[in-house]
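Single chain ahead, by itself, as structure tokens, in the form predicted on its own.
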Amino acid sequence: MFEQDESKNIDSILIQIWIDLGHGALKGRHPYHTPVLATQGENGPDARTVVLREADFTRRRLISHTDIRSPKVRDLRRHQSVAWLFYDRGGNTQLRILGSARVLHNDERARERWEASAARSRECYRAALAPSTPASSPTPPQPLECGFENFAVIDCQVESVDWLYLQHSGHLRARFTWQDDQWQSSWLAP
């Protein structure tokens, strides 16, 4: 992903993060596709890998999509403030974010979000059981007419993103953090 000189450019590593979360978000075969994503629990923290559905570098946003019914709905509901957990085995590259987030549900958002969708990921919202709920078997009951209903849209605003490239000549880490309407950056040992 990165050259030793282009690594030394601070800069130039933020606009990195954010194309390649940019196809992260596009590319399903891209290591930052299926990012762990972390919410305070009820018994503590919760973690579990989502789908990233989009990165705006100009919004600082990062959106997933999720069941409305999902214990990690409740969890966005009581504590907004999250964290994700991206990794590039082949880039050497770990993201640590922090931001807040919201649910979108049933507003012209999510609405657009659904419509966007593709039929084959629009059939996750049609279960007529709640995510986590307990079943008397492990076969599906018979699904809704539509997952609209069910379907909801998390909206993160990021606040922080720590980067760590990992390399055989010596470990590079870095630190983002949105302070004052910009971005604050500062080198971090590894």
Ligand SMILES: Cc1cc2nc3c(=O)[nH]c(=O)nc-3n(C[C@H](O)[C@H](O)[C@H](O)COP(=O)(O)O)c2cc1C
Contents of the next structure:
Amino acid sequence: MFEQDESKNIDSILIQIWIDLGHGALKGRHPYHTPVLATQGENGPDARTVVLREADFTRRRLISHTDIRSPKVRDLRRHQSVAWLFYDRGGNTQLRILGSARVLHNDERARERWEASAARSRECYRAALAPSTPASSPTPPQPLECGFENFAVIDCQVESVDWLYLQHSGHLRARFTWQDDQWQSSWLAP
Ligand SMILES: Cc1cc2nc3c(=O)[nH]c(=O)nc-3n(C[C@H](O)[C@H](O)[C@H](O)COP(=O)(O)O)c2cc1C
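Could the form predicted together with the named molecule be given as well, to go with the form predicted on its own?
Everything in the complex follows now, all chains and molecules, and the chain you saw is the first one.
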């Protein structure tokens, strides 16, 4: 969250954004825990809520988990460009983050993240039906034995962050773009 006196220093804003994203990844009740991830689908844009699993400032990474069988994976394999949308109502802040995502599946990093996942989270990947498969009943069929084979990691490298901070004394907006191996920052009209 931003302290009033911090909000005019553009460099401290970017650091605070990544601190907040880190909290979002770790804390289930944090407003940044469940962002919207938008992809380019076969028939146009598509968007859905996901859980933010990791935010790494130094590597410019946002990480989420998904089912390899889900339509968004097909989208990501065609178009790597993604948009993330975060909204912190209490903190009056919106983040629009653009990046390039790849899907990790059945490799060492996917295995590490699978091992570190809670049993409850792993359950989702044991579903016998692929996500979005038309089903004849709301009751799921017998789950699969393991689930790792369906587990995938969405690994997104962040290219830009658009920050909007709402306040009565005048909204603030800034954009941070990764260019020439460093963050370039600029104020925008809100
Ligand atoms: C609070 C919440 C958290 C979710 N987290 C994830 C997630 O981390 N990964 C995921 O693939 N789907 C997650 N979903 C389900 C997606 O929103 C979506 O319905 C599903 O992944 C199918 O998306 P697709 O058809 O675009 O592939 C979540 C849904 C909600 C409501």
